[in-house]
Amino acid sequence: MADLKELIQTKYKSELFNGNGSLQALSQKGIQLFTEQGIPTVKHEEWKYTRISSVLNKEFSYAAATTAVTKADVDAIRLPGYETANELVFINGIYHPELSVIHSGADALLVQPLSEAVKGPYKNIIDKNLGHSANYHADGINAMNNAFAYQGIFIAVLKNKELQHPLYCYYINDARTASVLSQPRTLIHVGVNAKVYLVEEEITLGTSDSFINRVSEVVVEENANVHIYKIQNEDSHSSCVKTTHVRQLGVSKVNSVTITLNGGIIRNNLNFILEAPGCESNMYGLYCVKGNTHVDNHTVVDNQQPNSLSNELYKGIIDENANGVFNGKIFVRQDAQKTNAYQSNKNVLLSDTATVNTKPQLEIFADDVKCSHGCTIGKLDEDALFYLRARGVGEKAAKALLLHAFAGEILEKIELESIRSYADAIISERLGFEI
C-alpha cells in the first residue's frame, strides 16, 4: 500500500496538469482522498466480498506515454467488425491516436484530450460532469483514478448525429516487461438526438501482473440512444476495476450489456442516474466464469424523476473455484412517481466449490411506483436434463444446451451482430456447445 501511494504521489507531482479549474481540482482532490483512504478492505461494506488489496499490494510500474506496442500488436486483438468501426486505442491508460482509426467525420465525432477540451466550447459540460461518479463511489479506488483524470480524453457524439460506425475502445496493458497499473479516464457526451454503439474491451499483453482501474462517465442528452457493450476475457494475472457512470439528462434510452468470461479479480461498477422524466435504462450482464476468477458486479439505478423505466437482469454460470458477486441497488426518489423498476439476478452453480453472493436492494421514497427485485441460486434443472437425456441427448451435450439457453437471454440483447456472434462463439466454446 505504501509503495502504491508513493508511486501515485510521485507521478501526481511530476505530471499534474499546470492549468486550473475542474481538471486540476479533481486531480488534487483525488490524490488527497486516496492518501487518506487508501485501498478499500473487506471492512468497507461495498467491498465486503472482494479483496482488492490482495491485487494491489504488489510492485507496479506506471508506464510513460511512450509505448512499445505496435500496429501489429493491435491488429492481433481487434474485435470482429473492426473494418468499419471507429477504434480508439489506449496503452497503459493513455490514448494513442497514431494507433487509432476514426472513420466518422469531425461533424459527427470529436475525440480530444480532456486538457484541451476543457478550454473549448465543451468546458461547461466537462465542469458539470467530470467526477460525478465520485458521488456514488466515495472510495480510494475511484479517488486513485481521479488523481490522473487530467490525462484522460473527451469524446463527443455530436447533436443530431447517428454514428454510422460503432465506437470500439481497446484498453491495452503492456505487461511484457513489468507489472503495470493503468488509469484510463474518459468523459463521453452524447448530444441531443444522437445515437452510438460503444464497445469496450480490456487486453493484457505479456505475463506480468496487470491492473486496470478505469472510469468512464457518459452524459446522455435529450432523445439520445446509447448502447454500451463490454467484453471481459482476460488471463488470471490480469485484474480490473471498471466504473461506468451514466447520467441521462434528457428523455433518452440507454442499453448496457456486460459479458465476463475470465480474469483475476474483476469489479464492475455500473451506475445509471435518471435525471429527466421518461427515461429508459436497460442493464444486462452475464458472467460465465471458472478456475479462480472472481467477478463482482455492483450496480446502481437512481430514479430521480417520474415516468421512467429501468430493467436489470444479470445471470451467472459459476464453475470450479470461481466466485460471483452481485450487489444491485435501486433508488426511487420522492419526485419519481410512476416509476417502473425491475431487477433480477439468476445464478447456476456447476461445482460444489463455486460460490456466489447476491444482494438485491430497493430504496423507495415514492408511493406510486411498480418495483420488484429478486435472486435465485441453484443447479441445473434436473427435470429438463432428464427430458433431454430421455430423448437421446448425451449428458454433456444436454448440460451445454441448457446452459447456452440460459445465457442466450443476455446475448440476444446485443444488437451489433458482429459482437453478438463473437460473444456467442466464446461462450459456446466455454460451455462445450456446438453452434
Contents of the next structure:
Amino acid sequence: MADLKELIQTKYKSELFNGNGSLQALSQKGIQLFTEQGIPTVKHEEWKYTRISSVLNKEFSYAAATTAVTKADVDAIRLPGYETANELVFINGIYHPELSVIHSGADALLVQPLSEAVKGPYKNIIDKNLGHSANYHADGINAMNNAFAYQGIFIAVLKNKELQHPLYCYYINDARTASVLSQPRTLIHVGVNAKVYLVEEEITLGTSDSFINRVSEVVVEENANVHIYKIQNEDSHSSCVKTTHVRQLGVSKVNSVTITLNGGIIRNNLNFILEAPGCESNMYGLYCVKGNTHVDNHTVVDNQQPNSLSNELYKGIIDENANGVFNGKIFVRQDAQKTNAYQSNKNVLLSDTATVNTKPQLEIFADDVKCSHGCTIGKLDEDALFYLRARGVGEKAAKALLLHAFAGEILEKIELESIRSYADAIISERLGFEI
Amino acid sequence: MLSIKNLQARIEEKEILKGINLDIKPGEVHAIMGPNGSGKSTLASVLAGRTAYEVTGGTVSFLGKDLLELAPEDRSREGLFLAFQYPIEIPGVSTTNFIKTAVNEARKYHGEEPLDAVQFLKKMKEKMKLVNIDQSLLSRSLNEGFSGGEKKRNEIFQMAMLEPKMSILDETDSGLDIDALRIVAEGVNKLRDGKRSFLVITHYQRLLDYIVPDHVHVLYKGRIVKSGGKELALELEEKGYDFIKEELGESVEA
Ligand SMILES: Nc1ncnc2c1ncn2[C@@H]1O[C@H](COP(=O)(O)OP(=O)(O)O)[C@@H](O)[C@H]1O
Ligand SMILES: [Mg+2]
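Just the form predicted on its own so far, so send over the form predicted in complex with its partner chain.
Then the entire complex follows, led off by the chain already shown.
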C-alpha cells in the first residue's frame, strides 16, 4: 500500500496543477484526504465485503499520458451500434480526441477538457458540481480520483437537444507492456429538455494487471431524460471502481442499467441525488458472474424533495467461486413527502461456493412515504424446473431458459437495441441458452 | 401402454400411495375419481417424475420401459404428458419459445430433424385453433396473469403440440365453465385415435360426459378401492363418496 501512496503522491507532485480555483481546490482536497485515509480496508463500513487492497497491493505504474494505442486497437473493441454513436475514447484515463468520433454537431454536444471548460460559460456549473460525489464518498478511492480530476473531461448535452447519436465512452487501459492504474474523470451536464443515451465500458488491452478508478458525475436539468448503460466484461486481471453520481436538479427522468459479466474486483458506486420534486430514477443491475469475479454494487438514492419515484432492481446469477455484494441505501429526507422508493435485490446461486452479501439501508426522515425493499437468495425455482422438464425440455436447457428469463427482466430495460442484444448474446452464451 | 404395479410413494415421511395397481391399454381412457387428499395428484406427479416424492415400492412400465428409471424430460419424450392441476407461472418464458424447445428436443431424442420456423408455426396455428387459444396469450410469459381457464387451455394446447401417447389430465376440468370444458374435451377427443391413451383425474362426472371413459377407478386414501365402467362415475355423482366409505367399512368388517 505504501507503494500506491507513493505512486499517487509522486504523480501529484510531478504534475502539480496550477489552474483555476475550483479544479485546484478539489485536487488539493483530494490529495490531502487520500494521504490521510489511504486505501479503504475492510474495516471501513462501505468496504466491508470488498477487499480493494488485494488489488491495489500489487505493483502499478500510473497511467502514462502518451500511448501506443492505435485506431486499429480501438476498432477491435467498439461496441455494436458504434456506426451511429459518438465515441469518446479514453486511454489510461486520458481523453483522446484523435481516436474519438463525434457525429453530433457543436450545437448539441460539447466535449472539452475540464480545465478549458471551466474558463468558459460552464464555469458555474463546473464549480457547483465537480466533486459533489465526495459528499457521499469520504474515502481514499474517491479522493484519489479527485486529486487528478483536472485531467478530466467536461461533456455537455445542450438544452433542448435530443442527442440522436448515443454517447459511447470507452475507458481503455493499455496493459500490454506494464500494469496500469488509471483514473478517468467526467462531468456530464444534460441541459433542460435534453435527452441522451450514455454507454460506458471499461476495457483492458494486454494481460498485465489493470485498475481503473473512474468517477463520472452527471448533472440533469429540468425535463431532461438520461439513460446510462454500463457493461463490464473483462478478464480477472482487470479491476475497477466506477462511481456514477447523478444529480437530478430539475424534474427529470434517469434510467441506469449496469451489467457486470466478468472481471477481477468490480465496484460499482451509483448515486442518485433527487434534488427536485417529482423526479423519477430507475436503477437496474444484472451481474452474471463466475470464476473468482467479485462484484459489488453500492447504490445510494437520496430523496430530498417531495413526490419522487425511485425504483431499484438488481439481479444476480452467481456461479463457481464468484461473489456478489449489494448495498442499497435509500435516504428520504424530511421534505421528501410522498416519496415512492422501491428496492429489490434477487440472487440465484449456481454453485455451493458462490456467495452473496446483500444489505438494504433505509433512512427515512419523512412520514408520508412508500418504501419497500426486499432481497432473495436462492436456487432456481424447482417447480418451474420440473414443469419445463415434464414437457420434455432437458434439465440443462430448462435451467438456461429460466436463468435467461431471470436476466431478461433487466436486459429489457436497455432501450438501445444494439447494446441490449450485445449483452443478451453474451449472457445467453454464458447460460447455454438458445432458442 | 402403462402398467402400474403395487406403486407406493411418500413425501416427507408421509405415506401417500399405498399400493396402486392400474393397467392402461393403448386407446383406452381411464378416469380416476376420489375425494380431496386421496393421492390423485401424487400419483400423477410420481408418474411424471417429480423428485420430491419418493417411490418406496412397486413398478411402473411405460411402453415396455421402466418409467421410474427415466428422467422427467425423457418420460415426456417417450410420450407421457401431464396436464398439471395447478399450472405454474414462469415469468419471462413464453409458451411459444418453450414449447418450441420442447417439441424439438423430443424430435432430437427420436433422431428426427428439428422443425424449422415455418413448420413450427404451421403446427402452432393448427393446434391453437383446436383449443381456441390466442397467439397473444402464447407470446406472453407462461401462465402469468392467465385466468384459470386460460391456464388449462394452455395445458391442452401444449398436449396437442407434443402429441403424447399417454396423457394424464389432473383436474383439468376444475374451475372451467361449460364452454371451456367443451373446448378441453374436444382437444382431448381430437387426439383420440384408438392408440393414444388417457388418464383423466376428475372430481366430477361432468367432464366424463364429454370424454367418455372405458374404466373408472376410485382412489381413496392412497388405494384404488373400486373400479368399474363409466356407470361408476354416474353412481358416484349420485351418491357421493360416502357410499364408497360405507362399502369399505363393510368389507373391512366382513
Ligand atoms: N408437498 C407435500 N408435502 C406434504 N404433504 C403433501 C404434499 N403434497 C401432497 N401432500 C399430501 O398428500 C396427500 C395427497 O395429496 P394429493 O395427491 O394432492 O391429493 P388429491 O390430488 O387426491 O387431492 C394429502 O394428504 C396432501 O396433504
Ligand atoms: Mg389433486
